[in-house]
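A single chain comes next, written as structure tokens; it is the form predicted alone.
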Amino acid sequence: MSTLFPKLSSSQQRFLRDLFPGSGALLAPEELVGFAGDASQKQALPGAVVRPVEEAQLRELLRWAHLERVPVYARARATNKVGQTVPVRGGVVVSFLRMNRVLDIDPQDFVAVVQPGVVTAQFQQELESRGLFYPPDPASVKISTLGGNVATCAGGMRALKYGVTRDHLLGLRAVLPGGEVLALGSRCHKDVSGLDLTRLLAGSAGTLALFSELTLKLLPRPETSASALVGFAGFPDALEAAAAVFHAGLLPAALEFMDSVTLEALAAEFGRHDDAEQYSWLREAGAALLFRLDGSRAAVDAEMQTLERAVSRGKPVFLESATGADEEPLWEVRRAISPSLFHLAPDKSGEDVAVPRGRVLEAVQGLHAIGRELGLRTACFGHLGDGNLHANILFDRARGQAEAARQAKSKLFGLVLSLGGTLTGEHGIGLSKKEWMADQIGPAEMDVMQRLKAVFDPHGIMNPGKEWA
């Protein structure tokens, strides 16, 4: 399955047009270009794009693709950063944007049933008006879809308290190569009947099946929330403050960190604003933490007082807290990080590694040491509470630094694995990290995954060339 699939024949194209009438099948090269890549900036042109509206079409498509040995790639908004949706071996891209209906929201069961193309933030807004809450919040929440979130087991900033997408997936309907449908899980919040195939498929990145329906667990909407943005002289001080918060018995909904290089980039970004003086602390601090608490109003007020006492152990140089709608300016700082890094270099390689919580300092210091060794700047930020670090290698391709950046990436992965960490906390392996996967996953484990793949997808047509496939 390593070769490129040949151009679709006229009969194969006719089959797709008949199954997906009107604008449901795209075959012209100029129509396919927009489906060639994703947020990884990697690209490969598919042979066709289809846009299903119902499960029956998926069943017939995978029956045909199984028989014809045609590669199939699931895709929605293509926010993935490691090339998971890139059709590297040709074949058919399946766009789920037309399967975008919320089928059921049940406030008694605390369950929702949705199609995979529903945009995550729109779904959350609909729940909010009903006093309900769906916690997973990947950075792409405003544009990514629930199906894509399940396929990648997306995390996000609230993962510290609420877990990742897999923890809120009760069941799904999955279409296998050959057209068989698996109806997995249930509307029950506890269900241990048989093997947990639902959780197996969450994070499978389109390598095993296509999803036609998702059953999601909901929670009561918290009454309120509060946030605190705290600056420190250095990263060790920030870590001491974070440890004090946990030791005080608090579990924040979110706990983000920013290192000194990240703050330098943010200072360049916000220094251009009319209210630049409000952000002068960015030039004074060597690290920062951003907390969010949620729950009842009384509990949040009390917890914020406890949090402010706890972080004082790190001798903060700046502290600002806010509640409700007034929190937005604090989180604007966090959202501005990724684009602000381009103030420091025209190119960057961003990696979402994760390490045990107790090894975060070693990982951040090690990343900076790798950068110094190779003459590159590095920046680190991310989800401190669960050790998920967004390590950024900054470089200038025009100055011939691309190879040094690749060496830094390889050294970073070696460092992370030596600390007992993982190559990816939430983005996945995809194309970008595939060559390093064997450094983490042993041959026996790899063999088991490949045998599982063969059970679901005996001809290797589902998202070939990614992960371990």
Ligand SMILES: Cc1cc2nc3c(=O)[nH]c(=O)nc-3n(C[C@H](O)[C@H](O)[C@H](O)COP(=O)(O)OP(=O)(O)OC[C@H]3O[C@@H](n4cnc5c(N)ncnc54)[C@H](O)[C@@H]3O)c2cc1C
Given for the second form:
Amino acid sequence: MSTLFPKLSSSQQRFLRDLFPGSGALLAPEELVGFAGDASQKQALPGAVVRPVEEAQLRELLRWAHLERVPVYARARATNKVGQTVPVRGGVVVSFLRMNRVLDIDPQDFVAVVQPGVVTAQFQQELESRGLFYPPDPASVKISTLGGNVATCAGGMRALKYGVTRDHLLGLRAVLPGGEVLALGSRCHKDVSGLDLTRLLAGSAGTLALFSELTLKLLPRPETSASALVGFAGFPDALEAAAAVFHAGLLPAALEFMDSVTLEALAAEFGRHDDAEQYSWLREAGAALLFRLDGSRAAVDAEMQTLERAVSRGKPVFLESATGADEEPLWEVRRAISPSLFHLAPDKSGEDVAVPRGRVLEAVQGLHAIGRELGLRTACFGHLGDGNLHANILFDRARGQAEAARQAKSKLFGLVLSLGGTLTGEHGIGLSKKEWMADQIGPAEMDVMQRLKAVFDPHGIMNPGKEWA
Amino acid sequence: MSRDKDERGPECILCGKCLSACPLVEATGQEELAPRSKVRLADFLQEQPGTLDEQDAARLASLCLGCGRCARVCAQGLEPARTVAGLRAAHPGWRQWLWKQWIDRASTLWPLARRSGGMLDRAPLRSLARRPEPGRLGLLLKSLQGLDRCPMRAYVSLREAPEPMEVLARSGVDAQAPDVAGGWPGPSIQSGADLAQGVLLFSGCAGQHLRPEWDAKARSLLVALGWRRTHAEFACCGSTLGTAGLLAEQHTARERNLEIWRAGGRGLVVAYCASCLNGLWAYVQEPELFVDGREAALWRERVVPLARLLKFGRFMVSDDAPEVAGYHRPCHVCGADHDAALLRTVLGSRLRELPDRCCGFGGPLRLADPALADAVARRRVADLAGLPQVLTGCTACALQLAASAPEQTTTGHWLDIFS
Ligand SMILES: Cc1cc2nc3c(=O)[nH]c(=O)nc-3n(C[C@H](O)[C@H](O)[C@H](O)COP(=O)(O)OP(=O)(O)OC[C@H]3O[C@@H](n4cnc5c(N)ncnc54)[C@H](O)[C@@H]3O)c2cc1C
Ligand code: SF4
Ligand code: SF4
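Can you return the structure of this protein in the form predicted together with the named molecule rather than the form predicted alone?
The complete assembly is shown below, putting the previous chain first.
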């Protein structure tokens, strides 16, 4: 039974203990169990865990692992949903929880330098009091790290206006297998010297290098924000309203949508609350949009008026707007979606596919058609503004629907790719979508990716078994 | 796994939300101590029996402060601290181990005597340290902490208070007797004005044995409010016993306390320690303790924080009060924080609420791994810099803060500032 734990040789164990003294190295089986899984719920046990506190340790570690051909799995808070931190080939897990210092916040350069283990929301809070702003806001912002966000190129609600994590990364220090350090990018907001390896590493999911330091771009904090939650009779009306908003020249900071099944789940959830009356519209609407505008107070007021006029094109059945702290209840509805779906079925599989913005209607209707064909309910919500859908297949494992759900997932991916979309807009490929990757990425592209990987990591020790590696 | 979801109960989905809530992770960066890791380890022991050394696994999983912060963020409704308690309870060697730690550590850790006030009668504590007795576990743990600090100077007095019936109405405590067809055993149920005439004061182990002045103040405040107290000798609230995995002892303590409550006509039980209150309210999680659901609901309703009644008074703050007083919110505050509300009323702009962090008391972790508990305590201490005074509403936090605060900061239960 103890073979469950991949074993390192005693000299390898000694090496790790010397390099990471005290509680810096874990080798006891019971201590390793907590490092087996991530939010994908997949699991595999590592041979050891180490906790660096500085770059020099990472260099030594990767020099050694490169020589010894030991697999290395970077791990921050393990909130990724696709198995990117699961040590499927044993080896060493590198926990970044102790590299969590903010090294510099510079309001003149509009730049911050951080270690990768800083929790994103804590960093944003530190900026706020100085009138600064780091926009990327994955829903996991309070529980995930800047390093994890960069390694997955995390998106978020504000991606529509501000872009994803990659767009806010100016540079980084990355340790390569063999121990060499790349100092990439600079504190300049524009920099086109050489190939853009900084952007290449953003989203590399621990397969190319370990980050020891990140240089991030900051913005001035917008003075205020306002949100509007709008219900429509059906999804086509909602899309027409969204198009009218863009047509009016507005670029909201966020634009989320919810389809009729999503609203049904929310109605079941909020129907149980004391203030259920307030949410009666959830039963009347067949689709909803949630907008957020931000900027100076004068601009936000004016834009909100334009927005309210524009959405009238979709003949809304419900509209509520709010500013500042009062926006929270509106976003509460958005945050409640994921758990609410369990009112409709005990199991769900959620896929973060993306399609070109003009194909969203086809994607949503296509998903529902797949569900009908296989006798399953499906719900769709997500970031309408950038075509990134959370397509949810609802099922009941106990009633033997797991296989149908799997088929639905495969069909969904086929549909999305036929619309010119992608398997994943945010969460990545990891283990969960590896088997479909070749459906999207052709042999020539895959070959270049693999050759690139070999340049960084000739022995394939970095996060092996994932993505294309 | 073939069992269906309802049968299995909620499962950990490894989402990682609880990592950000756990003071141990924050203080140490050690993910093996995280709630998620504890839950995983407990599951692993079941799924793969014989793979791990159970002793080592149980020891690791039990490194927990019992603060309950993880449960508050878990969307799956899991309570890792209960998982830990279950592991402790199930582990055959745990009890012996605990008593061994008691004997070994208590005599060396206690008394800390960092700054002797010379006022404490240590004799009963010495015998406590030598004699393991489950019901005294909470007392022992608290006695390890901060007893050598001088008590605080009082600077607040209660000037006026509304009539008890008005206080009941304004505080929203339900004064009606429930309609129990067929009746419940015991004397008839108190309601209305009777509630104020037979209040039971729940002193907790600290108030009874370590800081009797807290109990004295609580008693005189009740008198000043116009409430009459009925003498009651409650057992331990049971929370320390529960987190220590001494579930049978916890059950016995709970039964005893409920008997006392019933004998008094199921009136108000007033307590001044957030952890005791949390421990008392948690009885409803054990439905078999009650005659029926309504009795459980009545217990939940009638166990009341002292601050909830006191905050409707009018107070006078003397001129020599400190300019700023910090407030430490105990981890175990459950629902509205009545202590904070009282202090806001009394101290107004003098009150500074500290960032929400654990004090590092840690219950049985104090015996299992005091260094770990101290790592958490140090982070709280860093927040106290420059504050002349820090108050709280939990007796364990008050003692822990007293043990760890810098010399310039006086610390105490808010009762200490009342004359
Ligand atoms: C409730 C919830 C909501 C979510 N919402 C969103 C969302 O809205 N948008 C979104 O994009 N994602 C979302 N996610 C997914 C997840 O939070 C992101 O992928 C996040 O970026 C992962 O960060 P982490 O710190 O947990 O990293 P981990 O999961 O620990 O690691 C992620 C990847 O980064 C690598 N890595 C970590 N640190 C380093 C380093 N220092 N050097 C090199 N590689 C490293 C790891 O090897 C792994 O491949 C959500 C997850 C949850 C549980
Ligand atoms: S919050 Fe709950 S479900 Fe999520 S990892 Fe922690 S214990 Fe598991
Ligand atoms: S009870 Fe507190 S210390 Fe224990 S695991 Fe939960 S958050 Fe951490």
